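Only one chain is shown below, in structure tokens, and it's the form predicted alone.
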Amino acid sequence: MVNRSDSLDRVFRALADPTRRAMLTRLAKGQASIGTLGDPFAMTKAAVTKHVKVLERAGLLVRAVEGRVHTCRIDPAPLTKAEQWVEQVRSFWEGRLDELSNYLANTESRRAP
């Protein structure tokens, strides 16, 4: 059913952390500089830079340098590779519960007098 996938696994490695998370919302809004990005965070811009990272070596940001200035923009595609995953998967556990609503249904109609 599911096939193991390194990018998969460094985009929900990268998802599972809130502040990467949080990046990836306000980057959702639209391109901003990793000084943007670590402004709602008590964090050190080394801090923000390792999380931009992490963002990037997923796929799931792309980082442009001019100057001094690094600007980042949400790169959406692995997203849509991990909603067809998770897809997948609800896909088939709405399948299970489906038998096993049967299957009580069942039971219980033969146990009624």
Contents of the next structure:
Protein chains: 2
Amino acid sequence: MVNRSDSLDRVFRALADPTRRAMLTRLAKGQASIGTLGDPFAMTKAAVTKHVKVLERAGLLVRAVEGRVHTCRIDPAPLTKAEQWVEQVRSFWEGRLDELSNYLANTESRRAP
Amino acid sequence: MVNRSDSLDRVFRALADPTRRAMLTRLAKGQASIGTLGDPFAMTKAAVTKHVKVLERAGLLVRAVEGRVHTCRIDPAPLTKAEQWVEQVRSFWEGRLDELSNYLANTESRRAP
DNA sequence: GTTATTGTTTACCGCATGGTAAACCGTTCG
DNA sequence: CGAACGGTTTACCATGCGGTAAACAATAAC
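Please supply the coordinates for the form predicted in complex with the DNA, as a counterpart to the form predicted alone shown previously.
Next comes the full complex, and the chain you just saw is listed first.
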């Protein structure tokens, strides 16, 4: 029941690579062909193809084939989902009153042995 | 010069696993021992140890050893950094005026061959 | 019609990852 | 003391991942 290969899995995994993050940063400024996307990196076109595929399967990148050039644009929706997950955890943590009392109790018991 | 094993790498990689995300969700509600943390999952203690280590090395989890029990609490700072990265990309994308004109030009050239 | 351009595909390699089993270590309890 | 408890460590395994080289496919240019 673990919902394996969840979409969040793919999104976070895609974001866990500096090359892919740089590609997204580039795409955030405007669409680009795959060649342009891979230009800043010293790697094979095959490697670039793989990275683009990872981003694509995470839903972060959308491809528009026109002739022999594949133009890529970013899709921010999965970013929003990931951000919401993080924010949810953080908000839970922000409102942790029992946790705070726990911490105080702990500190107290340590300070007054 | 790619700044390998960047902290964002470790954070996003840590978040890319459903078990680890569930552990963080649990920890957001309050601190817990490692045994308690691993309780919901059908896996060995060794596996739980590994997951906790991944979270720890990503800076998302802090451990307090007291006797034989290791109490874990969440540290939201790396979450904030990750969130900021995502938000930065999104904000870049939100203000993509040239991208919009690009898109329009593209559409135009397709509609008027 | 040949040649160059843009990307993909297909092995293949090295290494990290998620998991297990089993031995181990330190602490607590009876 | 010895036994149980809470975690870690050490092999070990299967799988996935990032990367390459080389062959291929399709479109554009000459």
